[in-house]
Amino acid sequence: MAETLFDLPLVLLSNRGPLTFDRDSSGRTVSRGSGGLVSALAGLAEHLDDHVWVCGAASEEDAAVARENTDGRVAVQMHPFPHVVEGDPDGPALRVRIVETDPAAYADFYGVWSNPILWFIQHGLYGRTLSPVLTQSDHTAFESGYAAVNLAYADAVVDEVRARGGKAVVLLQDYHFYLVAEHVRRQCPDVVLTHFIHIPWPSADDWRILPPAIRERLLYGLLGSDVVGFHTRRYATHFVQSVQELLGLPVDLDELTITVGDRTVRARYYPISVDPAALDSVAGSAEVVEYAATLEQFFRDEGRQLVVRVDRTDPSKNVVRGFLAFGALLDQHPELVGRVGFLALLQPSRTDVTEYADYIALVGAVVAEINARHTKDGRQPIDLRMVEDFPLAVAAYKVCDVLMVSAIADGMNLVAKEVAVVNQRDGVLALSENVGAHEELGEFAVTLHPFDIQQMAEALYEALTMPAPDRHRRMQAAGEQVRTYDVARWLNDQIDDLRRLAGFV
């Protein structure tokens, strides 16, 4: 019988893994990672005979588990709840390898280079007039942090591939690991290797912010892959153009291929999505139903309307301009004051990074000013909650009239897709043209230009006053799109491409 792609073992690598360990008064606890990505990759891996998920220790308890087990390996069953398996599992199980790295190196890897430098470059957040200012300490942090941690993870992947005879399918995830593929390829030339990047890929000029020696290492690192995956064709094209302009390698922009010696590297695009069945289950839970009833009573009594946003307090999410646009809407349409509420569920993000902490303070100041200007009959127009509560978010998705996504740049933005699945009010998606989801859902949304406060205010007004038949048609079409192109299809499309490229079909 001919070898097929998943006759080969599977090795996954991500910074955060499918689960995390903690400790409470009763002892060690284990919880499942959130999001459709974990569900999709876990669903694939746990049904393969030979797989391992390599990830980092995200907590002290993760590190303790890694030390207690040979080479950090642990077997976990995810159903009916996540739990460590001692001995042979009695059903599908995930095999996880937790990598513990030097805390100082990890701080440079994550807090200096992954965030903010790479994140800021790839989301277009540097103004360039005064930032960034790269110093010797940043160069040192790249070597002792980003490069060193990448090497540690790459060595773990190589160990796992070699333990499986030198052949495996290797799936690398995101911007943390741009140096891994080249190292794995050099040590294990028979791997089938793909690297998926979940954030935007900007133009070549944006990469010129970095010194040539560093940006070239990052690009050559990625070119150790067989496939480099993105959410949109635009990002894939930017990647190929970056390689052409910054490395001088031959490329085919129509086919999105790059020639590296005797190898061909392919850029591909696969828009990630959500797990509709899982969302439906959460939306129907007692907790969400109770939350939704409370939100209805508080925000939608007497025919009032509700605008919702659910975001991290990351500067790329453009929360401040979004609030300014809402303030301009109320300034220009005073009849809406007291008739439209704005519920913002924001999760504090990377508060140890100065730029993020400063941004959170600015968000609070802007909201306070708008509320002071437009409070009527004791109702503040903006209800800002710094909370990470997924059931509350899903309840807000169900009952909102408008979802606002005003990001400066976003690889995809799954919030828009989650709303399209669970909304019950024929809500309107107000989507920034700079989020990956706009390529799929833009025709069903009102488009936001994220730097233009006036345009966003007008778009919000259009969304709030849109005729009911138009609202219904748009949300129904958006929901159908998301249910058809779900997270399972995102993963299957990648696997099908790998089968073709590796000659298994």
The other form holds:
2 protein chains.
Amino acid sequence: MAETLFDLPLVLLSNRGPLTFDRDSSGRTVSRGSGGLVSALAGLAEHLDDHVWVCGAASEEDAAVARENTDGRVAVQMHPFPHVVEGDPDGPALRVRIVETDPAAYADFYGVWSNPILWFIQHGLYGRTLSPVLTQSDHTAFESGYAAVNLAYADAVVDEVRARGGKAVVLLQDYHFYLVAEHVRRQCPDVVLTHFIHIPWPSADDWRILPPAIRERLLYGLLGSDVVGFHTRRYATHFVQSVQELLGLPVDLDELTITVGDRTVRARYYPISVDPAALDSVAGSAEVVEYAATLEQFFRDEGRQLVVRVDRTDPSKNVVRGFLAFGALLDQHPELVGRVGFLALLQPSRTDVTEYADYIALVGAVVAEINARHTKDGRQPIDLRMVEDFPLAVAAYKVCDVLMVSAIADGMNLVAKEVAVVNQRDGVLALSENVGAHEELGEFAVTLHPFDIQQMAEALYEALTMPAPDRHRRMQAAGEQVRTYDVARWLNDQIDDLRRLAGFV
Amino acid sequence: MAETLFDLPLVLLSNRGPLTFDRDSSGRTVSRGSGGLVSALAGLAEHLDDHVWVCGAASEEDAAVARENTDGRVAVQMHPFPHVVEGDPDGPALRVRIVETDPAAYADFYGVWSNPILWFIQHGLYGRTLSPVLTQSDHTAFESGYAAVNLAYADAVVDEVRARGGKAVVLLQDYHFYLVAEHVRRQCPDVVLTHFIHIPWPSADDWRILPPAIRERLLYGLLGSDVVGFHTRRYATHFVQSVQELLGLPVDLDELTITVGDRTVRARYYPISVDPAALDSVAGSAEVVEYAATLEQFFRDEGRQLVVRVDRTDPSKNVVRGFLAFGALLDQHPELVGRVGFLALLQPSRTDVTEYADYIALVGAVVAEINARHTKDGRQPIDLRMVEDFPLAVAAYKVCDVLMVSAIADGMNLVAKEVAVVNQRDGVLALSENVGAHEELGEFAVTLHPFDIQQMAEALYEALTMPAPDRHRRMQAAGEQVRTYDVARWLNDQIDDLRRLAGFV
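May I ask for the structure of the form predicted in complex with a further copy of the same chain now, the form predicted on its own having been displayed?
Everything in the complex follows now, all chains and molecules, and the chain you saw is the first one.
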């Protein structure tokens, strides 16, 4: 598909690249990175004659590869097994340019500005009364970290575009690189460029947490794009509104366009999705089938029902209120005690950050309290597992009666889409109105309002008592939606828009 | 002025009324309430033949008055001294209708919903990770408290409008009464009605803290108005945007109008202000003159400079970061230590609420730490006084070199306008970009970005070192602005708009 659409070279940029170099007893190893984004983009890129993926060194071995190769460029063929090729590859290959930056600068870029500051602002996580307190050291970290690393990556992108005669399709990924597009635009005015943002875009008031000296640079940086891409119309609208309010530029809120000098910048929404074929294959694997049988036996015996959630332990995921709502459900419907179990698979995340560590402790406290109150016949209502185990998660997706996604804010949330593809029990999606997936799947789900545990308890009750025909119809429709709007569609829609802008159609 | 503009009866509604009844050894007493709003509206109302001010009973004696009089109606002549009149008053009089509600309902209305929930949402004070957690009891408090009390007040308004043949100008005040306008509109379709909101209006995402069952009722309640009034264009824009996003109604963001069925609702901004003549009179009083002399002697001797702030101890006022910024200023400019003093007059507020009490403790801790670090020659840099003393505040306004207003969010902030009227030292206004007054006075001020203590420290330095001619020009211009757009203008602009809507011009 995609390779026939392209008449221009492709330059990609993301912080984490599609390949990971490592070292074991046999020497250097190379493997494909995980995640839907990498699968989607790598699947496209390796079939293009002229492409390069600019990314950061994520390991010691990545850095070593970067240093050994001219400008950090390396080509890898994925078949029959991933291996570096010298010279012109014969057949599909991924071309990567690994950028190594100063470790102190990278620490400020990643550990001070990208996470937590931008992450917290865009997910609305700051309790503004006391946090953040931005100090001189944050200003320094912005200049010598975020801005410096952005410039280093932008220089690499410019270099690759120039090596291709100054014309290329450029795809920038996420909140790490808000300053790149403007720099690339200035150096290479003929690029066609989409910056896609995978997390929510909040309102102007949230951006006012940053002083204008910084927020205006971030916004003008993004406006070097032709298209700024989001998962939902809501985020795209907030982007245009915040540009209007904070920069005073002329905008069209119906068309979602912004006028910057003689250029027009478009805000667009392309909901990211999953790869249904790959998921089906995992769901049918022996390991998942065995896990699913065990879960059935353990949680769904004698007609018991199973609620599942799968999340990182990020405060934005709202795990604590989710459990409080489940506790309120059991308080208000004692007939459910012993009849409904809750399996929570939580992947510990950023445990070196105080807020995250404290949040995990609070999760444990709330679970213990609810289990102490509602254990019956030796069966405790909540089974909390701090693990990252994708086959186990897929097994839980297959057999759950309710999936709970209660996030305060979440760019998309692919768990909801994964469940829609593999669930075999006509499970009900219980989706927060503040996750991107709600814009597509909300009509087939019960909606959760994430600050209101009473409302969430009532929604869980509705999900658990929904008549079978309704559950069936909704889950069928959700599955069809996701299979139609899959990750290939996400990418194709972006490419179609860029081709139109580049004048190819 | 205003009395000649009016061809219709006037019905006012606010939670706190213009009169306070009390009891001393001589029996029942009556006095005029304090505050700019009461002065402005009472000055208008008492000269109108046909008006009534509906308000709540704020004291035991208010409740007694309400019970003794038919429908809680009472008329008070303010001259030569405030006294209740029986029958038709001869000359100007304030007609008040005091509404008494069930104490438990009022507690839920005021102590659960108006403050803190609506106040916290509209000032962006919730740290969303863990607060709020809305429970069944909050839902109950909404129905039996906020909604019930709104209905009781709305019934009183309807009753007064009907007693006037169903046609009246109705002015509703503030966030306590979001459900009133719709009810009045349904019962009395011929009213001309402005609901004025004195606190900030945040974005749709902030309103999503409430479940739709509640936020949609609040919004539709307000849309019973002809005009929804705010202090600034920013708030009015946010209101129209949030109605568009949360209710899906058609809006015009340039005209700031909303279409509701066959009606058009207008969002307008009327910045509230002060009464310059009344302020001049206070500033010239013997008490203030004496205070000012003492402050000059104590703080401004030997060319020392004085920074002043006057605030309630509400977390929205951002007192802690304000002091941290002052501390950073002294750290970075040791030459200022011993040369600049900071007088902070803070009125303790809502000390029965945990967040408020904790906040006061933190203020004390931060001040002690900075004073311990920077006391020089027996002179400590910060003088923190937990007092409410208006004459002392006005004296500080007169003699300060810098006024600091660092709020995270503040509907208007009249302190900035009071200083602009009475300051005699060409003081510099240092104003947060998030206070309503910044929209009018920002160009004459140095702007503070309230989450960024480094930026605030630099702005304070700029203010303290600003050349005399610049300071003079700015303070002159700010004073002129406030004297031109005074509180009478605030009211007249609203009335002019309503007269146009009612077809009188």
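Residue numbers count along the first chain shown, from 1. Note that the structure is a prediction, hence the values are computed from the model and not measured. For clarity, a rigid core is taken as the largest C-alpha set superposing within 1.5 Å between two forms.
Does P211 show a Cα shift reaching 2 Å between these two forms after rigid-core superposition? Superposed on the core, P211 moves its C-alpha less than 2 Å between these two forms.
Aligning on the core only, does the CA of H449 end up 2 angstroms or more away between these two forms? Comparing forms between these two forms, the H449 CA shifts below 2 Å.
If you line up the core, does R28 shift 2 angstroms or more at its C-alpha between these two forms? The answer is yes; the displacement is at least 2 Å.
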